[in-house]
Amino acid sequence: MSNIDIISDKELQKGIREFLETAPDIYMAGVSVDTVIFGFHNDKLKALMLRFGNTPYFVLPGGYIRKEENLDAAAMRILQERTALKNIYLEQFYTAGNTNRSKEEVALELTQKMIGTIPNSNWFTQRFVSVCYYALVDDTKVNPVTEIFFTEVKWFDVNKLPKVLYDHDAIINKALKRLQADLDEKLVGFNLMSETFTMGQLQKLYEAVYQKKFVRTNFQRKILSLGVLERLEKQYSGKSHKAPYLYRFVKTS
C-alpha cells in the first residue's frame, strides 16, 4: 500500500492544460463517475483516494464518460485505470445530483494556481451529476496509477479521511452504508479477503465494516449457518496456543 511519487509541477501543468483543451471533444458534458474503492488492511476498512495536484486535498477515483461509451463500461475502465486490476466487484449505489455539489470554487481556484488561466471552455466549471459506484478489492494486488490532475494515490481509514473536495466524504459514507447492507444480503465480503482466512480475520472484517464489535461465538454460529464457508486445514504458527482453522468462501448457485 505504498504511495506514488509526486510528479513535477511542470509536467502537471502541461497535463492539466492539455486535458482541459481536449476533454469537451472526447467526454460527455455534465455527467461523471465516482468510485469508492474499499480495501481491508491491518484490520481496517480503507478507501483509495487521489491527491488533487500538489495540494492537501484528496478526491475519490473517478472520471468522465466517453461520448460513445456505456456507463458501466466507463466505470470499469476508470477503475481499471486507477488500480491496474481486472475482474473487480463493482456495484452502482447512488447518484449525486444536488445543485450545490458541483460548485467547484476550491478546485477551480487550485487549478488556476497550478496552471494559470483556465482555457476558454466552461466544460470543467459547469454542473456535473455523478453516478457513484463502490468497488471491493484485495489491496495487496492494487497497483495505483496517477493521472493528470492527481499526483498521489493513498489508502485512508474510512474513519480518518483527509481534506476532500466536493461531496466525496458524503459519498464515502453512503457507500459504507450500502456495503453494510450488501455484506449480509449479497455476501460480498469475500472480495475483500485473501483466498483463505481464519474465522477471526473474517470477524475483524465484519467489525470494520459495521464499525462495532461482535461476540465471537455468536458471530461464528451465524456465519457458519449461512453455508458459504469451506473449512480447510488448521493454521499452525509454531506457538503453543490452539491453531485456528482456515476457511474459504464457496460459490453458491
Contents of the next structure:
There are 2 protein chains.
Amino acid sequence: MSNIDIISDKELQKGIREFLETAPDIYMAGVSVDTVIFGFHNDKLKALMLRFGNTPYFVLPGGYIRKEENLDAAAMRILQERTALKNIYLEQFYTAGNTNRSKEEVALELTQKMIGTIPNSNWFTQRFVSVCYYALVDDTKVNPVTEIFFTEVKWFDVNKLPKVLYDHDAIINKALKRLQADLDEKLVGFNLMSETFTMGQLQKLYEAVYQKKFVRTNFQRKILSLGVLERLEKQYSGKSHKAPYLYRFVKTS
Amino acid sequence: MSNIDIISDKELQKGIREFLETAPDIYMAGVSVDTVIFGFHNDKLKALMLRFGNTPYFVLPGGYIRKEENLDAAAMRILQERTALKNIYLEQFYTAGNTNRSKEEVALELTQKMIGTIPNSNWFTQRFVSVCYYALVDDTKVNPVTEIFFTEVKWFDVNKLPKVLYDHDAIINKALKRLQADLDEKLVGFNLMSETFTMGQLQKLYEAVYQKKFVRTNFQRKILSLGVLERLEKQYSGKSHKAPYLYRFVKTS
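Mind giving me the form predicted together with another copy of the chain, seeing as the form predicted on its own was just shown?
Then the entire complex follows, led off by the chain already shown.
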C-alpha cells in the first residue's frame, strides 16, 4: 500500500474535500447503496467499475441516500449520475451487512494521501450497511461519467476483475447468481441486448451469464418454446441468402 | 386511535422504558431488521406476529442490529429470541427504504399512552431502513416468546392479517412472492413440514403458498419427477391397507 504513488491533482482534491464536508448533512448515516451495472459486449458479461482517485483500486458505482429520498430513488439517481441513462432495468438483490465490510482501511488511507486531513472522517469510517442493486444496460447507449472520487470508469469482464476495495467482488458474485435466476424466471435478458439480435447472439448472452456452453439446437428449441421472441422478416441484403434471422423480444407487460 | 383503551401494566411499562433508554447506545441507528416467520398448519400458510403493547395492532418480529454484530447474525438472534428455535431456515429477501415507512405516528402515540414520556424519542422516530428476512419453521416446534413491547404472539393466516403498524403488510406480501419463487427453485418447502408427510399434505402446502389448487395426479407426477422425495415403507397399522404412503425429503446438500 505505502508504495502506491498518488498523483497530485488540485481539481480532484477540491471535489473530494467539498463532498466530504457536506455529506453528513445531506445523507443518511449507516446505510449506503452499491450498484452492479451489467453490460454485454464482445460476447462477454461485463460490470462497470470506477477507479478510486488515482489509485490502482476500483469500486462499484455507489453512494449515499439523501435524508428525504426513497431507497429505490437513491439507487436510480446514482445509476443515472454514472451512466447518463434513463429507464434502466434496476433490481434490488441483496443487503451487505457484515461488521468488517466497511472497516477496510485502504480507502481511508488512499483518501488521506490524496487530500491530506479528511473532514468528517468519523462519519465515513462508521459502519455502513449497503443495499445492493443490479442494473442491466445496453452498453452501446452508456456514456459513463466520472465524478468526485473517481478518475476513470471502465467495463470489466466479470471473470477478470481488477483490485477492488471493500467487499465489492463478493457483491458482484451475488449479483451474478441473482441475474442467473432472473434470466430464467423473469426473462430480463433483453435489457442487455440491442433491439434486434440473432439467435447466435442471444445464445452468447446466456452462455456468458450462466458461464457454460449450450448445444445450439437445444438452446434454440428451449428459448423459442418460451414464446417471448418474435422472428422478423429477412431483409434482402443483396449479398447472401444465408444471413441469419433477426429476433426481438415481445414485450408482454 | 384516541378511543383505544390502553391497560396500565407496570411490568410492561418498566420493560419498555428500560429498552428505550439503552437502545441508542447498543444498536446501529437508521437500520433495522424485520422477519416474516412462516409456518404451515391446518392447511394454511401463517405468519407469526406480535401484539404491540396492549393495543389492537400487530407487528412483525423485528429489532435492531448491535453495533458490533453482523446483519445476518442480528436476524438470527431476533428469530431465536422470538421462537426459541435453533437451525432456522432464514433468507434475506428485501430491504424496505421508503421515507414514509417509519413515519407512522401510531407506534409512537401508542407508546406514549403506555409509558408517558418517551426516552430518546428522537432516536426511535428517525428514519429506519429495514432489512427483511423470511424464515420457515416447523410450527409444532415453535415456542413463541413475548418480550418488552409485546404482550401476545400469534399466528395469522397470510390472507387474514390483523391491523398492522408500519409497512408490515406490504413486507409480508413481498415475502410470500419470494417464497413462491424459492419453493420452485430451491425446494425449501421441507422446512415447513414435519419429518414425514403424505403426498396430500405436501400438495396442501404448495396450494397454500401459491394460493391456487393443483390437480392431484399432475402435482404428484411433477413433484416426484424432481427426485427429492423418498417414499417410506408402509407400516402395518392393523387398521387399513389404504393408509397413504409417507414421504420425506432427501437432503441433497
